[in-house]
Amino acid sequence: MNRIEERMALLKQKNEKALITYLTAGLPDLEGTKALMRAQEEAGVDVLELGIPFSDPIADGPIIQEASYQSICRGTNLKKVFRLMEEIRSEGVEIPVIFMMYYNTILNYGIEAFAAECRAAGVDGVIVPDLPFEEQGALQAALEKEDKAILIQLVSPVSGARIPAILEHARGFVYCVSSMGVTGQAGVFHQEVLSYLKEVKAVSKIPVMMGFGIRTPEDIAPMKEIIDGAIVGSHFIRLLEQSDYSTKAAKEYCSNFKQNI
């Protein structure tokens, strides 16, 4: 078992829904997002997502795409955050980390040169969300060579009868998401959003954890005794956009957020 898929495992001794959070790689600079990292850690966030900024982050919605673009403009990439987890891993930091990110800049990188480095840097695990299922075979061959971080997979409301393929050799745990569109979308959930969850649940061998367009725990309450935790990106990020990326602030939220799951 990697990190990811042993704080899963502790969650469910404990009864406990897991918390993950999404934080853009290099807001409001490198050493501001290894603040942001180690408080999310002291706060109790179970998993954090690190997303790796992108010039076309089709999957997110226009608060997640302005921070990819503001952080390219800062100079970050993917280089760089390597190093960011080198350091970070170094100084004791042991949050499950997984990268969110898009496949053109692993394919500019190398498959294979990506795999080796996310086991150097401590890296836990991949989302990638323009990669489709039936065409992971060689980013997830060069993972488990490397035997660290594993490919986290997504299924939405309309993957259908593609779900028990999806999650047949799945591992840490699925992102169910919970909306057709982008990041974002303030709570408007799919109108059949709790059979899906329902029927991903049914033949997940993994925890099933919902993203897009949570905010509060009370978003996610109809769905708690489905889900075993949540995913909050957007709010997150203009949390801490309006905080001035204060540690205080997005240390208050997690920890909240945590105990009211």
Contents of the next structure:
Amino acid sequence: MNRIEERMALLKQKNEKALITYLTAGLPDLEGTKALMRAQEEAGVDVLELGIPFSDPIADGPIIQEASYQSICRGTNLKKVFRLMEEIRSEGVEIPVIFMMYYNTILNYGIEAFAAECRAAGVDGVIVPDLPFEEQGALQAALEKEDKAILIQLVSPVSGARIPAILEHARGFVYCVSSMGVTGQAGVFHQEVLSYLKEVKAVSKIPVMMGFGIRTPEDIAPMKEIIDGAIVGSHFIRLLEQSDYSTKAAKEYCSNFKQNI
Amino acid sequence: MNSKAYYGKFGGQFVAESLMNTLEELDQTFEAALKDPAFLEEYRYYMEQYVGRETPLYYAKRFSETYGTNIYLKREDLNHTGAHKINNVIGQILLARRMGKRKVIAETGAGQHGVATATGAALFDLECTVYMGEEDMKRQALNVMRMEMLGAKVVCVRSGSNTLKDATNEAIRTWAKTAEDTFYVIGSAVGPYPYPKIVREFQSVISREAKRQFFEKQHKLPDVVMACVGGGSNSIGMFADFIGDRDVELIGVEAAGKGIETGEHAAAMAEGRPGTLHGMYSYLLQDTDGNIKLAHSISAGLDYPGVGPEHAYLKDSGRAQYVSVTDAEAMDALMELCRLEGIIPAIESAHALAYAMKKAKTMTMDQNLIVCLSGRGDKDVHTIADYLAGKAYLN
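Given the form predicted alone above, I would also like to look at the protein as it appears in the form predicted in complex with its partner chain.
What follows is the whole complex; the chain from before opens it.
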């Protein structure tokens, strides 16, 4: 069984919500990334998203754009992140890890080689924000052949009629992109997000997670009964930058979030 | 895979899930519009009465005699706003109105597409925001002022290389957030399907006219048709109606910048590998890690690290040939056209002229070559002045 799916099953059994965090690989450097990964595993984070930096991250806002740029400047590339994964797995870190990356990075590596390397290095899942359902065939086939890492499906508030097809064979969890920017949005908007999450939850056979714009456990209070967990990205990156990538700060933030989710 | 989105293996829709329904709605609107006589009549009306079409197919007599073959210039520089970009903008803005969108956004490199979009938005009373790289805003200050006079908001993009690639990233990000009430007017034959198809359709007026005009003069087809290629909008428009005429040689001219061998160029076809950027799978300039490389060209309009997917297909299928000329060659051609014909071409178009001068030497006075003169050079006078003063161009 896949580590992500194992964790989802465990959470269901314990009746717990999931906390998923995003980290740009290579910041502050590769060793620092490993230290942060360990700290998050200890803090109780359920799944870790590792961002593979790309020059043109069109699905990311300014914070992750800048982090991605800094990481590239420090020489991070996919090959080095695979090595990092091999090392951290051999050191006994068992937290499920998902690579969040743009499709060109995979094409450049070679789709088959990428899937094989995911298996070898202990990568459990892949999220590709610029690879919609219709374009997933080649990558999906390569991942299925290796039978290890899974492709996580994204849905958006405007996916509408596309949702059932996207979810039909989805594995692990569904990543629901909320258009919620920050806390305190107008009630009408919240209503729309709620009905969208309900719609996804109703057709999904796997857990439903919400991401984009989440900073604190309070942000997800209105949809707590619907979703199975939260994904924290930009806010976590900013916090790491501000604390000079302190593992202590990362740990505190994550364990507090996990306890209050 | 949605096979209609592909030209051979190129094209596709490599965008966020949140844009997929928008692209589908756009495709349906576009296909319905093409079958609607009222839409086509409205487009034709604005092309004729507002843009000033048709544009002449001008026989450049002195240019021809100097270089040894008959050279015709398709005068897109005479369009309202000074380039071919307006052909596509009017079409897309009519689509935006048909979809009930009140806001338009656009990316721009040289500023010609931004000016055209600002113009169309003023004409149809739409709110307009244009994304432009900081570097391009400096070298095309005149166009920034024109956009602002036309009521558009110009957003300065400071990320990556501060040029067209980054302006496009920012426009796509904004669009993904605001697609419900905002129409993204893409200026080149790039982006996710159906954009390459839409841009081609609205720009194909160039070759439809040119083919008929040439036939009226010579009662035959030209031997060679040539255009510059950045993303590839004027060139796909110039090629479109000739693609089925196998005897007509099609040549796209990319920017070799300081020379292909220096690595500082914008020749995605010459040096690029296929990959995904801005929603499409096509030839791209990229490094060994798959990061997109910065393009270099003295011409802001050609300073783009990719190329439209149909061009990638035309290259691989062998139907069109893609070559490149350097900054220096383009500037020489620009001055040559000024002197011989009294026409100041855009630096973009001067790339096509530069290769026409080379190609003409292999041809005879019995043969005919059409060059798309995609824009006028008024916007470039500062760059030209700097170049002539011997200042190394910073990019």
